[in-house]
Structure formats: C-alpha cells, structure tokens
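Form predicted on its own, single chain, as structure tokens, below.
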Amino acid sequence: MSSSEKKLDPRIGLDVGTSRIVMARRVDNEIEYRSQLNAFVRIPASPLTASVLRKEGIPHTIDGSDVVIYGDQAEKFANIFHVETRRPMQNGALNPSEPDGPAVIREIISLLIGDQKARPGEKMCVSMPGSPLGSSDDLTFHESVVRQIVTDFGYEVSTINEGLAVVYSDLAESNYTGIGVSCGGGMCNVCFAYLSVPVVSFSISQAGDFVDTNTATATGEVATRIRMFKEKDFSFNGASGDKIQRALTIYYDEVIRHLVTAMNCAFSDNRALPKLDRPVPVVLSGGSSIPRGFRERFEKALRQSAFPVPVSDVLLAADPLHSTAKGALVSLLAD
C-alpha cells in the first residue's frame, strides 16, 4: 500500500525530551514513530558547504557565518570534529544558556511532522516534565514556549505529564493504575496514577546526562562519545577492566540510588495516596532504562528500601524509547 493510500490519523503525540524528540501517530491501525536527536552543532558556512549539505539531505539552517546542523546528523558531525553537541534543553527544560534552543526545537519538530500546517481542529498532545522534587524551579517558561512552537504549526495543543504518559502507554492491563517512571536524558519523571488519575508526580534532574557528563570527566572522553558508547555497548556486567564500563556503572548506580530515595520521600510525605486493595506495577521507560540489567538493579534497590506503596511487578516498557510519545497519543485517542 502506498503512503498516499494509507489512512493517516491527524492526531499526534509528541515527546519533547532533553535527548530526543519523538512523534507518535496512528497510520491505519498501527502506531508509527519518528524521532530525532534534540541537539545541534555549528560549523563555518560557505556556499559550497551549504550546497553539499542540501545534496546530501542533511537538515540544516544558515545563521550568519555558520551552518547549524540539527537532529540525528548533529551527533555524527560532533563525533567527526571531536566536539560536544549543543543541546536546546537541559535537565528536562529549555537550556537558558542556549538562546537558539527554541528555534532548533522548531526545526526538529518541523522535520518530524512535515512543513504543512495543520488543518483546523487537528490536535497534538505534548509531554511535559513534572515539577522538580524539593526545588523551586519554575517550568512555566518551558511549557509556554513549547506550546507556542506547536501552536504555530496550527495544532490545538494539550499537554500530559511525562510519567503519566508512561502509565497510559504501558499499564492498560492494570486499568492505568500504577507508577510510570521515565528515565530520560535530562530528568527522571515519576507519576503514580490510580485508574488513570494522577495522584503523585515529580521529577529529579539526575538522569542520562548526569551519567554521561560524570563518566566523561572521569575517563577524559567527551560526553557525546560516552553517550554513543553507552547506547550501543553498555550493560551492567559486574566487575570490568574497562574504565568507561566501570565509570558508567558507578554513575548509573548513583542515579538509581537518588531516584529510589526521591520516590520514598515523595510517596512517604503524601497523605493523599489512595488505599489500595492490591499491589501496583511499576513500569520503567526512557533511553536511560534500556541498558541490560538496569531494571533488575532498580527493582533490587526499590524492594530493599522502605517504599510505602506495595509493588507487584517492576517492568520494562514494551518500547522504552517511544513510550512517552505513545502515551501522549493514547490520551488523544481516548478523548
């Protein structure tokens, strides 16, 4: 069946993450995904460079004397020139030290959804991080800017908490009751929902970027190369003579420890928790949850703690990289 014959549902779920931006859309009766790295690099511009990039189909813009290369190709060019990619977002929200961030996010979203404006009434649901636990950081600016970017494409915009989106994506069998944990690049987001209604939600800023940055410092590498190695080769395999493997394990364990401590704090201090007649599942998603052994390590730490909510199973999402975008789409499909 050609793409012109496919039945395309206009509703879109969008996960605007620190590491990647992911789009979910229903085509025929299946959900299809597109994603791009939420990053960019600048290289010197010349007429020849711009011409070659156009011929190669490499997404870019011209900004004065620079070419801005964004999305998946940014990592490739950063690796070639041994420099760090630049990130429009930091710790789950817009990066205040990158004034070009909103423009880059706009370009990446355009690359995912296409240049054509939405028709009246077409909807998009966008993931938003939870409030940082124990912090006064305000996410109003981040949400307002991202809303405006999507609105400029012509969509009616709704938002969903990132942890709740994980519940919607992976906990249908428990009637959307359980704890969704999204371990991304800039944040870990947690949401406890009861029959689809969010009860407790929060975020912490230690996540994948924390692992990459500290491992890079400990090993003398650049964080971009650490991230590429982590996503391709890393797993928890016990004692290892490889210094990168050792450092990754150390800092991943620190993230898990901090996450479990935060969950205990947030749930113990909340008096609005419903009285449960059975244990609830926990589902892990996000790129930082993918390494082999992460789920087992997290479950061991959670069960050894004094976590106040009875837990049945600790599960890895069926599709960890796309879980948040899928959950955002599910919220629209159920509307």
The other form holds:
Amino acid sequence: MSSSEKKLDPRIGLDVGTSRIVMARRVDNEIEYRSQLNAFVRIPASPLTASVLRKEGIPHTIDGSDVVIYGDQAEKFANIFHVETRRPMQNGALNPSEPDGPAVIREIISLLIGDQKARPGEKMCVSMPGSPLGSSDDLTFHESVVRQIVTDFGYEVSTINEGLAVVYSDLAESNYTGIGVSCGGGMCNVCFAYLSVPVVSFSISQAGDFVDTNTATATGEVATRIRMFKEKDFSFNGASGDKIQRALTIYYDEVIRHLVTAMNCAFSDNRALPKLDRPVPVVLSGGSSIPRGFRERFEKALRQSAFPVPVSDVLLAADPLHSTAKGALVSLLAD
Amino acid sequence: MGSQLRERVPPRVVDVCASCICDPVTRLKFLRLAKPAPPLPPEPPRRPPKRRRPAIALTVLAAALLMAPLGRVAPTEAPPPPPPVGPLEPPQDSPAPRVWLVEQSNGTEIYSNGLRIEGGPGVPGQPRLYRAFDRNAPDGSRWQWRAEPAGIVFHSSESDVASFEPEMNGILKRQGELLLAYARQRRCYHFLIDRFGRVHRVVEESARADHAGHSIWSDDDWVYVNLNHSFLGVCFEAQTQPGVAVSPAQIHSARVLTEMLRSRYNIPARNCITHAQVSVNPRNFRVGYHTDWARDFPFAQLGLPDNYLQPLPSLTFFGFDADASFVKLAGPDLRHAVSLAQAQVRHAAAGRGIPVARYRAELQEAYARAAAAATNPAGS
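Previous: the form predicted on its own; requested now: the form predicted together with its partner chain:
Zooming out: every chain and molecule, the one shown earlier first.
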C-alpha cells in the first residue's frame, strides 16, 4: 500500500515541550509520531548558505542578515559553529528572553504537520503544563500564544494537562486511575487521575535542563554536549570515576528528591483525594525518565517517603518520548 | 445522561463496567460519560438500593452500548470522523462574497445575495472622515486619513421587546416603528434590523452615526479610536440578556447585510465585532462601558470567525482594564480574550522591566493623545 493510500485520521495530539515538540496522529489504526527539537540557531546569511540549506532540505528561514535553522538540524549546526542552541521555551513555558520563540515554534509545528491549513472542523489537542507548585508564575500567556499558533493553522484547539496525557497514554489498564509523571526538559508535570478524572495536578520547574545546566557548570562543558551525552550514554550505575557521569547522577538525584518532596506536599494537602480501595500505579515518562536506573531510584525515593497515596507499581511508560502526544491524541479520539 | 450517572452510580460500579471494555479509547469515552468532570468526594454517596439499581442498570447499559460495536469491528476501530460542518460556518478569514446592487426603487434596495434594505438613502449626517493610527505608533504620532468605513460594530437596542408570537404582532410592529423613529432622530446607527428581519437604513452610509461613543479597535495594521466615524453601526432590535435570542430572520438579514458591507468596503472579517468588545470608559479606564453582545453573538451564523477571541486592543494599546462585573457578564471566549490581553500587558511590562501599573499609565497617556487627535478629524 503506498503512503497516499493510507487512511489518515485528521485528528492530532501535540506535545509542545521545552525540549521537543512531538506530534501524534493515527494512520491506518496505528499511531504515527513525528518530533523535532524545540530549538534554533542563528547563523550569518550569505547567498551560498541559503542555497546550500535549500538544496539539502534543511528547515530554515531568512531573517534579515541571519539564517534561522530550527528543529533537529539546529543541534548539528550548533556543534559545527560551536554555539549553544537557543530555546523558544524555558521551564515549560515561552522563554521571555527569546522574542522569536513563538515564530520558531510555529515553524516547527508547520514542519511536523505540513504547512497546509486544516479543513474546517479538524481538531488538535495540545498538552499544557500544570500550575507550578508553590509559585505564582502564570502560564496564561504561554497557553494563549500556543493556542493562537495552532488556531492559525485552522485547527479547533483543545488542551490537556501534560500529566493527565501521560495517564491517558499509559494507564488504560487501571481504568485511567493512577499518577502520571512527565519528566521533560523544563518541567516535571504530575497528575493524579481517578477513573480518568484529574484530581490533583501540578508542575515543578526542575527537570532535564536543570540537570544539564548544573552538570555543565560543574564540569566546564556546554549544556548541549551534556544533553547529548545524557541521552546516549548515561545510566545510574553507582560509583563512577567519570566526572560528567558523577555530576549527572548528583543532579538527577536532586531532581528526584525535589519531585518526591513536591508530590508529598501536593498530595498531603489535598482534601479532594478520593478514598481508594486499592493502590494506584505511577507511570514515568518524558526524556528525563529514560536513563537506566531512573525508575528504580525514583521508586526507592517515593517508597521511603511518607507518600499518602498507596502505590502499586512504579512503571516506565511504554514509549516515554511520545506518551504525552499519544495521551493528547487519545483524549481527542475519546471526545 | 453523564451527570445522572455521576450523581447516582458508585465509582466501583463504573470501574467494573469500564474493565469490561477492551478498546482503550472506548473505555475512556465510557469513563468520561460516567465521570465527565469533577473529582470524586472522599466517600461515595450512600443511597438506598431502590435508587441505586436503575442507575447501575443505566451504567451497564451505557457500557454495553459502547462495547456493542466491538463485536463487529476491530478493537482499534476509529471513532467516527468529525461531524460535517454546516454551510453557515466558513473557514476563518474567508473573503466576503461579491455582492452588488440589483435594483433600487421606491426607497428599497435589492442586492444580489437577497438583501433588501428599506428606508431610502437614510438620514444625512456629518461626512465620514477619521484618522486610522499606525499600529506601531498608536499614540497618535502616525496616522492616515480615511473616509471609508473600516469595520462594523454590532449592537442590540436593549429596547422593550414583546414575545415573538403571532398574537403579539401588533405590539411587535409598533415597538419596531418607535425604535426606528428614535434611532433616526438620534442618528444612532447606520442600519437597524427589526424583529421580523427587515433591514432599515437609519443614517446614510457615508456619514458618521452616534453608535459607538468612546471605543477602540485594531486590526493587523491600524488602530481605530472612537469608532463613530470609522465603523458602521448595525443594530439588532433585541435584548441580549441570557436566554433571549434574536430571531432566525434577524440572523439571516444580518448575514446578508454583513456580506454586502464587507463586499462594498472590503472590510476584513476580524473588524466585524460587537459593541461590548470596543466600548470603553476613559474616566476610570475600564472596558465595557456598554455591554451589548458581551456574549452569544452569532458570529458563525453571520459567516464570521469567532471574533470574541481577539485580544482587546483597549487593554494592550491603551492601558484600559476589565473589572469583575465585565468579566462576569462576558462569555467564555471574550473572557479568554481579556485574560490574553492582560497577560500580554504583564509580559510587555516585564519586558520593559517596569511595574504593570506604570506601563499602563504610559499607555493611558498614549490614549489621551490618540483620542484628542481622533475626535478632531477636521484638524491637520
């Protein structure tokens, strides 16, 4: 069957994360994912540069005397030019020091979904971070801008809490009862759902970027290189002589400690918690949950704390990089 | 049905029923039907068996209905495609269809899209001449003269309206006649659409009408201040209190009238908005001095995008704000637009590194300059 004959469901789940933007849609009853790095680099423009980029099919825009390269290719060019990639988002929301951020996000989404306008009635569900725990940071602006970007493509937009999306993606077996934890680049999002109904949700702004930045500072490396090492080679394997490995372990442990403390705080103080007749599962997802040993370390920390909700299993999502986008899509399919 | 289930069925029953559904999407659909929104209370409500049984039966029936297709199709059966969109819901920013005058006789105009306007040329008034301010310098320092309308403001008369019943016909007619006479005397609008959907010309199109008062709007390039000159006023004979709807005839007439005006003056869809969106009070710098059509305006049925979602330029350009009473009155989309505009103001102030109050004060000074220029259209 050629790709043109495939049955394409127009509904789309979109995870707009600090680190990556992921799209999920159903093709022939299978879920297809596409993702791009949510980053860009600016390099000086010349007629030759523009022509080469065009020929090579590298996504870019020309902005005055600069070429803006975005998505996955941004990282390669950052390495070539020895610069840091720039990030449209920071700590789970739009980066206020990057005025070009919304325009870059728009280009990346266009790269993922194609630049043709949606037909009337076509829907997209976009993940949104939960309210930051113990902080007055307001996410209204972020949500409104992201909504507007997607609306401009012609879609009817709905949103879903990122932690709830993880529940919808991976906790069907428990009738969508349990705790979804998305450990991304800028934030960790947590949602406790009971029979699909979100009961408690929140976010903390310590996650992968926190680990990368602090490890980079401690080791004298650039954060981009730390991230690449972390995604390819890092695992929690106990004592190690390697400086980067040791620093990553220390800052990962810090994130886990902060996350478990926040969960204890949010769940101890919530009167809306239902009376549970059985323990509930916890599912971990997101790029920061991938390193080998993360799940075990998190489970140990959670069980050693006085967590008020009885927990059955602590699981790693089946597809941690895609579970938020999948959950957004599942939410749309169930409408 | 969902709310009935939520009130009556113990969660354990819902849980058991859901476990019988294999397809995860269908299972989620069922759970949402049974438990659509609020979190559960600490203890499931205890109810006498008499009341519980029908509810449990209802849940099982719902589960059975949801499971039924699974026997006939694959477990990963796709939910049905989105419902077809009706002809009254065009894509956003669609251009207005071309509409032309077919004939004109005895004070009545007939247009190619079926629009019929009564009332002759309308009451004469002060010729339209206004300044459109450059969006990048809305303080009145850069502008251009305009004599063509830039948009349409929709109003409701908020006058006495009798029940729309055949036996009230005489009163309905009389109320419409009185309103039209009043509107012509006061030059209130350019067009009035009565309860039967008849379109009356009130003030001639080339003149200003006193319909918008202190008001602000903007599009992609220009900012408009005090819209009596710059925008046409179209009034529905109606009250916009919740539950009182305009008649289908009025909606049809408003649609064909909007098409004609957009075609004639090349008006962008985003400049067709309601009085509540534009009205401001410069004395206290609050929006919503007039609140007609603060919610439920039938944009889609008039062939327009949901313009309630546009951030209010009165907040972002000129430092106005919305108070609780306006927010309470506004529909969800307009509330969203208000919060978007408020967030933009906060963000802009943060970008400048100054407190929001100081940033607003600067914007308010810009408004004073723009308003002084806008209300002096004959000046140089």
